[in-house]
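Just the one chain here, the form predicted alone, laid out as structure tokens.
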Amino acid sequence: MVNEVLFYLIGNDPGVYVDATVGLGGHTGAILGSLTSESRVLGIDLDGDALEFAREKLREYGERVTLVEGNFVDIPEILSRFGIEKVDGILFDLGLSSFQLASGRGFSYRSSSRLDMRFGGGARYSAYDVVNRFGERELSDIFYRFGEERFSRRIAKEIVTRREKAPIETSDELAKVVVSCVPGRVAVKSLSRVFQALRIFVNNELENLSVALSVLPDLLNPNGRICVISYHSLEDRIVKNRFKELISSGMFLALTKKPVSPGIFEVQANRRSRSAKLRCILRKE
């Protein structure tokens, strides 16, 4: 949704913008390319490997771009480190990138890699720790709370039974356990939900998003914007409710009355984009 992001995110130029989930640098490059040479972008990501790729991709922009390995919940501290008091736009693209799916860290149930699912350093547990050490009730709660999986209890019970024989070490081993205990017609959806739930729990994604959206609006200049692309209802609910609070305060305007979805051609080119929802708000003068 690059064109949509540029349309809603960019207001002040020159300005300072933050790509809170820089990934491989696609959005960052597009933002820099659409701004005058006096503008700059601070890109943040937990994934050091992705940042190295982005650093090479964005080399042409020189000092206009600064890339930092870190958590977007720490944006206030990171901005202070670089002497930045206010910014003109903040972008969150909360989706899992193709790079991460192919990273060998267990994000995808379609591959065979060790269960890890950590975006970067600082996570308390890996997915392997959760699957092999957490109790049945804890697992069930994780699958239900963060994946909205209706077979959460059945799946948790089967995981505990299987790991008594041998640890569940890889993504395909976990996938086989899930598939073995849910109806075939919903197997793919259950797989997606279980893997989503583990990833969200391991990386503390929802709490980090809530904290970030509670403090970052105060860092915006007048006409500054926050844009968030979410990919499932749990994320979108947090964004929707927080934006509603900010708009009710009278200090912000909704740029998107309803969430913006990708166009049909983008969905055809990238099936994973079909669940994306973009919401944006603007700080008043």
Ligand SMILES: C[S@@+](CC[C@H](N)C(=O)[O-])C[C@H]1O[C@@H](n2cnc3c(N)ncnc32)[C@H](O)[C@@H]1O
The other form holds:
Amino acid sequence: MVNEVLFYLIGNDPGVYVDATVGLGGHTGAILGSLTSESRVLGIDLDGDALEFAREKLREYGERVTLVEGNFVDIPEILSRFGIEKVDGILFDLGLSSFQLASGRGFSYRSSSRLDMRFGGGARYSAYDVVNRFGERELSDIFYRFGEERFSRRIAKEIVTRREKAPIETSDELAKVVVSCVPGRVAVKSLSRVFQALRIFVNNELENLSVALSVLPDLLNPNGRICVISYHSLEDRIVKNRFKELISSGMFLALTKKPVSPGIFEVQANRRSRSAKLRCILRKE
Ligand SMILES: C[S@@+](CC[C@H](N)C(=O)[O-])C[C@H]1O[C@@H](n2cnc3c(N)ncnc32)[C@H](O)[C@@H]1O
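Please supply the corresponding structure for the form predicted together with the ligand (the preceding block corresponds to the form predicted alone).
Whole complex next, starting from this chain.
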């Protein structure tokens, strides 16, 4: 949703923009390309490997772009490190990138790689730790809470039984356990939900989003905007509720009355975009 993001995110120019989830730099490049040469972008990501790619890709923008390995909950401290007090736009494109999905860190149930699922440093546990060390009840809660998985208890029980024989080391080993205890017709859905739930838990994704949205609106200049692309109903609920609070404070305006979804051509080109929802607000004064 690059065009939609540019449409809603860009107001003040010259200005300072933050890409809170820079990934491979696709959005950052588009933002820089549509701003005048006095505007800057600070890009943040937890994933140092992705940032290396982004650094190469964005080289042509020279000092107009600064990339920082870090967590977006720390944006206030990161900005103050660079002597920046206020910004004109902040973009969140949540979740994981296709680069991470193919990175061999256990994000995908379609391939065999060590269960890790950490976006970057700072995570307390890897997916391996969770799957092999957490209790049955905790596992079932994670699958239910973050994946809304109907067979969460059955899957948790089976994991605990299997790991007594040998640790569950890789993504395909975990996938086999999940498939073995759910009906065949829902196997793919259960796999997506279990892997998604583990990833959300390992990276503390919902908590990070809530914390960031509680502190960042204060950092916006007048006419500054926050845009969030979410891929999961639990994320979207957090964004929707926080934006509602900000709008009822009288200081913010909704730029998107309803969440914006990708068009049919984008969904055809990238199936993972089909669940994307974009919401944006603007600071009035
Ligand atoms: C969907 S991708 C972003 C893709 C990016 N918009 C692009 O154009 O390439 C999401 C990115 O957010 C990063 N991420 C997730 N949670 C984060 C957090 N709390 N702080 C910083 N980066 C985070 C992930 O590491 C991942 O690279």
